[in-house]
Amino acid sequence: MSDTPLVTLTRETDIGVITVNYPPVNALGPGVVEGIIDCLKQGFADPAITAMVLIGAGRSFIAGADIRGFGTGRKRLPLGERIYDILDASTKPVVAAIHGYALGGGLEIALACNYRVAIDSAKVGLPEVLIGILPGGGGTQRLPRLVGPQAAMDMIVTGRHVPAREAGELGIVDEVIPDTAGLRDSAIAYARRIAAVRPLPRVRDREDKLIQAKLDPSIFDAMRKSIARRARNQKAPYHCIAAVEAACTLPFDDGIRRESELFRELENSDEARALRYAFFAEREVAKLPDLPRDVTAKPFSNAAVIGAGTMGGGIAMSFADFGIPVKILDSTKEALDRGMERIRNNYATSVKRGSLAEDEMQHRLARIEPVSGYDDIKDADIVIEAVFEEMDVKKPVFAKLDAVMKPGALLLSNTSALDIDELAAMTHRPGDVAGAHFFSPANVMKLLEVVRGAKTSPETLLSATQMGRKIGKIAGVAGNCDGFLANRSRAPFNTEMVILLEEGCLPEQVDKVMVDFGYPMGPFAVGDLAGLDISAAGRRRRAAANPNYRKLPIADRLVELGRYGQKTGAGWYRYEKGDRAPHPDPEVAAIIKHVSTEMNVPRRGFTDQEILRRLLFSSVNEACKILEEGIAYRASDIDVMWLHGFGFPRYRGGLMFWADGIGVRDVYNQIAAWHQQYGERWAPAALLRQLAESDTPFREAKPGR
């Protein structure tokens, strides 16, 4: 352990500088708050110090609380002894000097200081809602006093990070300093300018911005209504609104007590535990436990994409969005022109919405270079094949890449299911080949599934995952099998949802259950969005490879009738021209009943719970098979894939975390019962049986290799 103090006080003539040094991001870990308090007290007692600056060493000011401490029963200091109370009682001005991030408890400390300065690149925020809690250090009481209750709710309920310039315009920051000016010296100069100002300004004493709530008390109910759809089944967003409302209706100290009450209600809730789990699972997925310690990733500064379709264009945008030049190639000039036009239109839509500046759009477009031949990409560090999802189309591409690409280049396939080893066999460098399964739309979805082939080198695997992180993705690793980790674990869900129709359900009933559970869209509506012809092609491929593959006659009948989904105006639902809203279709109901009759399947009613568990338990069972085969490193990796690939509700933690909440024995018993009732597709995985017999949670499952 380092002997370097976590917090130090130094003196620059008449200004005391308190420096927090708790790498990597100055989280409020054990001893940090106590260290700041000790230094504040020393500064107050030193007659030579007229003002103080609070600053962070390294990358950030203070990036928030140590999340590992939440829900552990840690002792909280009583009101009057907290750092915020010490700052409120300050006899000398304290200036928070912000760089990097001031988030959560870090921003709350800054709000309790008398002044705040920040460099241009800094960001501030109160993101506690994203882990199922609310700001518990006065943030819900001080922020409304600085920016008004509406702006405070917008920040706290979304948890968004606010750039320094906007923070200055809102009134959170008193002065924004150019990045080149030197934060420490600028903050000391600022502290010297305001050292004699009295009375000391305290955010807690401000009331002027709260008048907004007195003039229009309906803003709180309006906010509740505005978040009703996206915040369904969750407590934290509503508690955040209630806390801000308390800031506007109660004296400051009473508002602080109300904030603490609301915080305690959330800290150990199921929602908060699930969101904390998801937070750590996203960090755990980056760890590749079986790589040699001395492996290093290959550097890259440019990329190339083969295929200018929807996926290829989205992948190219993913690189361009993060400042990486990328070349894009297609088989014909017409296809390439269409692809570039699609990219331009996507960026133009972002500009129209206000989420992207016009000049930034031009910078990103300039990084995407359409080229006409393989020789034009031969010097790329990384090339991603994104052509049609057919092995016979992809194989020749890899043969050409092998012939032209420079030694050591990464050769990656954006396949969602096909055998990486077959593609690698088309080259003389299988160690450089891996899967890079982007999810659609590639420039929006954060998940990247990196697929390890039998001969994929450790350097390639590490390089591909680091590439994903450099372009803003959450990159998880899967072994090579049909569907890999994500789509293979989802496949039983997709089968079961259609079988439910054979037995008596309708698409709108199944979709309602899943939306009520927390999905943004039901699975049948998602199918229509993706295209039913796409899923049908996957079924045909699997049926050709496996004579025992379970056919889905209802889904096949719709495709035979040309009902491909939104793109044809009809799929599982009917769509009006220019309207993407799904409308239940009596024709589909008739088809379902007719096919069920042909199959001699009796129809019956279903409860919502049975529908939910039939769908999700089928995938939990498959996930156990994936773990026992060593396709996934950890159960939590499966959860990350479901959270970011399939819209699983984040506040439920993920598929396996949710199943742990039911209990491994109950899950096993139900699957075993359905095995007896429905046959082999419900045969329990060997790992599931072992976990049930030993009463071991899914999260502790040890994968095979």
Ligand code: T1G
The other form holds:
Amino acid sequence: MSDTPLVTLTRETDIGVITVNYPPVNALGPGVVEGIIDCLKQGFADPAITAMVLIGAGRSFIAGADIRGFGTGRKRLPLGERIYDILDASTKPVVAAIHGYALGGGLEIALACNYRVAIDSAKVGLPEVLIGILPGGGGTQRLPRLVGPQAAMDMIVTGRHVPAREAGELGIVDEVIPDTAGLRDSAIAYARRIAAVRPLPRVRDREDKLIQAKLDPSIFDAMRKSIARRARNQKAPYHCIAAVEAACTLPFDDGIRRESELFRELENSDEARALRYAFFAEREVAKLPDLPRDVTAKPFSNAAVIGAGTMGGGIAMSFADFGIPVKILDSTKEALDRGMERIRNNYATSVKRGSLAEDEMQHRLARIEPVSGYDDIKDADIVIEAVFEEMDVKKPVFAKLDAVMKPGALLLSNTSALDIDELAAMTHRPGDVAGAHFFSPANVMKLLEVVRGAKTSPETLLSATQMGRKIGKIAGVAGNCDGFLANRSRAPFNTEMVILLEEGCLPEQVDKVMVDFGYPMGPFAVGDLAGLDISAAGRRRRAAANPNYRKLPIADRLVELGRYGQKTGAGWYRYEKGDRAPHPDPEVAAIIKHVSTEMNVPRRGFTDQEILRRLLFSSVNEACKILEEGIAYRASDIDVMWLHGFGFPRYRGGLMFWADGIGVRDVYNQIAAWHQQYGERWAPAALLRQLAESDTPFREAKPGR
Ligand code: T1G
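If the structure you just shared is the form predicted alone, then what does the corresponding form predicted in complex with the named molecule look like?
The complete assembly is shown below, putting the previous chain first.
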């Protein structure tokens, strides 16, 4: 623990400056709140001080309560003695000076200050709902008094970060200061200007904006209706609405009490625990435990993509979206033109939706340069191969890259499952080769799976993960095997879902179970979206490599009939022209029943729980094999990939976190029973048996090797 004080009070002539210094983001960790309260009291008592500024050291104002403290039973200050109450009782004006982030409790402290100033690049927000709770420091009572209940609900129920300029327009911030002006000096000057203003403005005293709810009380139910799909199975979003409603129906102090009640109902909920876990898992995934300490990432200022198909175009957009110039290469002008057309259409769709400004679209398009020869990309810092998913097509590309790319360039492949070592062997620089598996659509999905080959250098591994972070991705590391981490852990799920059909289920029944569990789409509907011909190619490859590979006759039959999914108007479901809604198809049901008869499998009924556990436990078992083989660093990395690669419901934490909620022994016993009933494909992983015997949660499993 450093001996630097967490909070200090200094005096600039007549202005007291309270500085919070708790790196990295000035979370309200142990001692920080107490330190701020002490400094406030000193400032109130000092006759030489006429006003005060509250500011953060380092890169941010205050990023909120220390999330690590939740669920630990840490004592909270009672109502009436909290920092917000001290500020409400202030005898001198306090100005919150915001840079970086003012989030959660940090913004709530600022809202309890008399004034708020922020530099242009700052962002404010009440993101508590994203970790399954609600603003518990008066934010649900003060924010509506500043911006009105509707705007307050929009911010609190989404948890979004609001840029300083918008916060100024909304009335959250009193003054927005240009980034170039010094925040501290500007805030001190501001404090001096308002030092004598009386009465001291207090957000709690403001009632004018609440009139909106009196004029239209239906806004709360309308909000509840608008979030119904997104907030399925969750409590926090609805509690946020209830708290804002209390701000409009109760006197301030009663509203604060109501907010505290609602907060306590959430703090230790399954949803809050799962979302807190996901928050930290997404940060843990960036930590590569086996890298030498002195390794540094190679900086990069440009990139190149080989292949202008759907994936290549999406990858190129991912760089352009983050200001990085990128060249895109394909073998023919027609392919390049098609690729650029697809990129333009993707951006145009965003502009039409209002999520992208027209001028920003032009900036991004200008960063993407179609080129026709390898010579045009030879100076790129990073090149990502995204050609057709066949080794015979990829290998010559790597041989070519080896011949033309400048020394030290990262040579990455977007392959989703093929052997990285085979590609590396096509070069004289295998240390520079790694996998960079983007998920489709690459410009939308945040997950990037970085695959380390046997000879991938630590510098390449770190550089590839840092590259991911720089283009807004969550980059997780996987070892080199068929399907790496994400697709390999998902493969048994894909097999089991079709076997369930052989035994008595129908696609719509399985999909309903998974949607009710929290997936945005059922796995059969997802299969129709991705294309049944693509998954069939994967099955063929695996069957060729493994004579014991379990064939899936129902899936094969659909592909033989040309039922590839949405792209052919029929797959597991039937689709009406121009409509992507899946419709159960009696023809598919007939095929399924016919195959069951052919296979002599008696059809039977299934409970929802058996369907859910047959799919997810098959992947939990595979995840244990992935861990024991050292393909994944930790179980939470697998969870991050399931959250961001497969749409696993975030409020359940992730595949392994969810399995821990059932208990490692119960999971093992069920898998062992299915091993008896169904044979080898359900053989429990050795690690699973060890965890069950020692009753060790999946989250604490130590990777093998
Ligand atoms: N508590 C504890 N640790 C935190 C933290 C927090 N609030 N915020 C960040 N960290 C750690 C993080 O785990 C990482 O640690 C390091 O800081 C850098 O974070 C009373 C009850 C601020 C936008 O939800 O959104 O206030 O990995 O990698 O990308 O009503 O951090 O280095 O060991 O994310 O620049 C509400 C959560 C809390 C904000 C910065 N506040 N934080 O992003 O850095 S609840 C939040 C963030 C609350 C009140 C309620 C982001 C960021 P390590 P990072 P970044």
